[in-house]
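A single chain, nothing else alongside it, follows as structure tokens in the form predicted on its own.
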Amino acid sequence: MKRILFLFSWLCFSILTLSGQTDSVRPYLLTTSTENVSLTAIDLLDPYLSPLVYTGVGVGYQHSDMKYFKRHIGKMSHESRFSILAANTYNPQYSSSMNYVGGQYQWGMHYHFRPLDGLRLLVGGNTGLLMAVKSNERNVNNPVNVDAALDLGFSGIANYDFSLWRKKFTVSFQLEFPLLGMMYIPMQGASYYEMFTGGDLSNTLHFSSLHNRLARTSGLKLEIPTKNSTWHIGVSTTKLKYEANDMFFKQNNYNFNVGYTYDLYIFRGRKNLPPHNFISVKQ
């Protein structure tokens, strides 16, 4: 009887030990989140509201999450991103203003390359939904116009890590541009009241590609490590021009960005580092 109890106890202990060892080496995929605020200089040309270019200043906010796919650790990751921008612009004579409020949601995937020591290349694509409202009170007949677009495009990121003062800094460059999608553009002079009450939405949805919608978002930033997170400063630009219904639209954003990056699990102190099986997309 004692021998049976001993064997049973030893079996239970072995199972618990193996379970603990398996759990200790099992990879935990961390979600790397980034918060960013920006000060933006913006140029707007919307011929539906005015034939003049409006310029001004706005503020923006962006949140993004990145994480490896469970079956492609170290090779492929996915990212979701939400951004919003509010700005107030004026015509060259400062006699009229145009307000802008827009938001965008994007989801994409990247394949990770490491061609050189310290260099990480992320190449892939994303899809994004843009919604924005522009208002010009001086335009009495049509004071509001809506921007709406669904895009599928290219996304690329280059990260270079270097050591300075016994800390790891990162210089990052990002480039994005749409390839094809759909966009909403009303007819010149048509009122929103007539379109939506009368149900006449003909010739408002347009297929978009490189022939009628050109855009580019690029940015450069420096990541600075601290005890509990990584801060960054940088600059970025978004240049967009598109045309339909005999109207040509343009928008240029010039951003100064400040923000920080953190993982879902925070390990405080320089010596209290996360275990090797806690895997972040920054690795």
The other form holds:
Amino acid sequence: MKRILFLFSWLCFSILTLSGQTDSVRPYLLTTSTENVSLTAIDLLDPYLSPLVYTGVGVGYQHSDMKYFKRHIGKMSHESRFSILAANTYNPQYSSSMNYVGGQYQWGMHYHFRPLDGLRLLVGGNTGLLMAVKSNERNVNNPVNVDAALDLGFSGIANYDFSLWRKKFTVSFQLEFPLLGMMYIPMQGASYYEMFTGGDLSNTLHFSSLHNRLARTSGLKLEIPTKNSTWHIGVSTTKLKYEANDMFFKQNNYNFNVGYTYDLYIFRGRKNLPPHNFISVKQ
Amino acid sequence: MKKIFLLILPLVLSLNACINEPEAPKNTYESNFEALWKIIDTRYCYLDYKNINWDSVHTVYKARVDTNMTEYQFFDLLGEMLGELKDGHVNLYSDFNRSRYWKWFSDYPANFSSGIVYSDRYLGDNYYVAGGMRYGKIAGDSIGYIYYGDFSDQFSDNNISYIFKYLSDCKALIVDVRNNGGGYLNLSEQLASYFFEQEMITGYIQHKAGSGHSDFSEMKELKTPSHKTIQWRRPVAVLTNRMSYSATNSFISRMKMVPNAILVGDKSGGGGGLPMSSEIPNGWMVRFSSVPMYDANKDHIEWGIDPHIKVDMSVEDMDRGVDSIIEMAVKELKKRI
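Write the structure block of the form predicted in complex with its partner chain for the protein whose form predicted on its own appears above.
Now the full complex is given, and it begins with the chain already shown.
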């Protein structure tokens, strides 16, 4: 028994040592994560619930992870992103309110260009699944509507690095818009009793593309390096409009964003640089 | 690189041009009038069935819109216009009033007296209450009696199970839904399911599928399931009056299909159109029938459902503390026991 334990321990030690030796020469890809909170001013038009535009404020949170592909280091990266938004809006007369709670998961890829010194352009695409619930409690038999969409779209980021006070700052501009996908839109006259008790979901799923669903998310942020991470502040907007079943929907979000970015491998201070084979997507 | 930008830039700039955004309506008397008229014109489901000339209504009422009128006067005008629809499911809601059409019951005999129902002859003081249902035994404890006055009062299988257990030695049952103005449609289906031995098509439903008065989706079957474990298979009488409305009307339509059920009382109030909501630029909400429902023969139930046995409460009976409709139901049930 002792011999077996000794052999097993030796084997484990050997593997760990070997992998440590290999790590010192093999590139190790870091995952760069970003946490972001936002204060959002929102406009909502959902004619299934009301023909009026509801306006209000909300709060949002977003987490994203970026990493290079193993075989395309420095050239191609992938990103996954999860965001949620909760908002409370009112009609122009403040006689009725509409609540919004939504979440979105996106996954995308970017090709990295470096046309100028300090300028990095990330161009690619992403796919996203959006699920949101809008509720207007004053309504009868149409008190709730669901935003559900699966999108495939363009994603681009322009990063410009510059030095100030011996620190590297980055200005970042981001642009995204969907090109095609699927979306759920109820029939205007159909009640939720028919759809969810009666199971009649006919004519609620629609192919979407630039002819009936337009969205544009754009944002500008300034990244400020600190000891162990990079903080950012910025503004962004999401403008979404779509139509089907003789209804026109609209949602405009105006966000003020604050957050920070960090590599999952935490180092002790900015001056303690990671080994040269540890590669972040920000490089 | 330049090529990519040249491709993307015009695409992004042209994004807003592809979908035309409707113009936001102004908050004036005129635009509020037009908005309300249009909501009914495009989304109300009974304009053709009721043979209403809605264009003519526009002409008559638009001429009465005056920019100098008060908000109350304007509200009354819109309420009067909606009254042309003769529909209890149509209301206009503001912060200071709710328009309504009540002639579907106010022009008919009441056919219900809660004082008599809760007298010692019937429920008395010691009735039981479960899930909004008040129940006891009447006619010498031979017949069970349930009064259910609101389909918004939730009940559970356990409630019904206990009620049926308590009434298990009764040979027949009365379900009194008089003065029940409706509530949740799924509860009307659930309550009816305790009386069906097997699932049946008990009606049809469709909805507005376009802005034309006759633009409807295909009719879909409305089935009433049979409850798997809780069943009442003895004779049952459902008591109705003009105030049996909306979800109650739907319950009555379903119960008419139960083989050993009889409907006793007055014609139900109707309300066959499932209402939905919208609003006009000044924030007033309008409720209107949007989803017509039909009985198993695909006939409208908007104007109510005729009972098997038509009975009105007589003044003489009421003076003696007797409910003519309950008495008729007891008599008819005893014939079937």
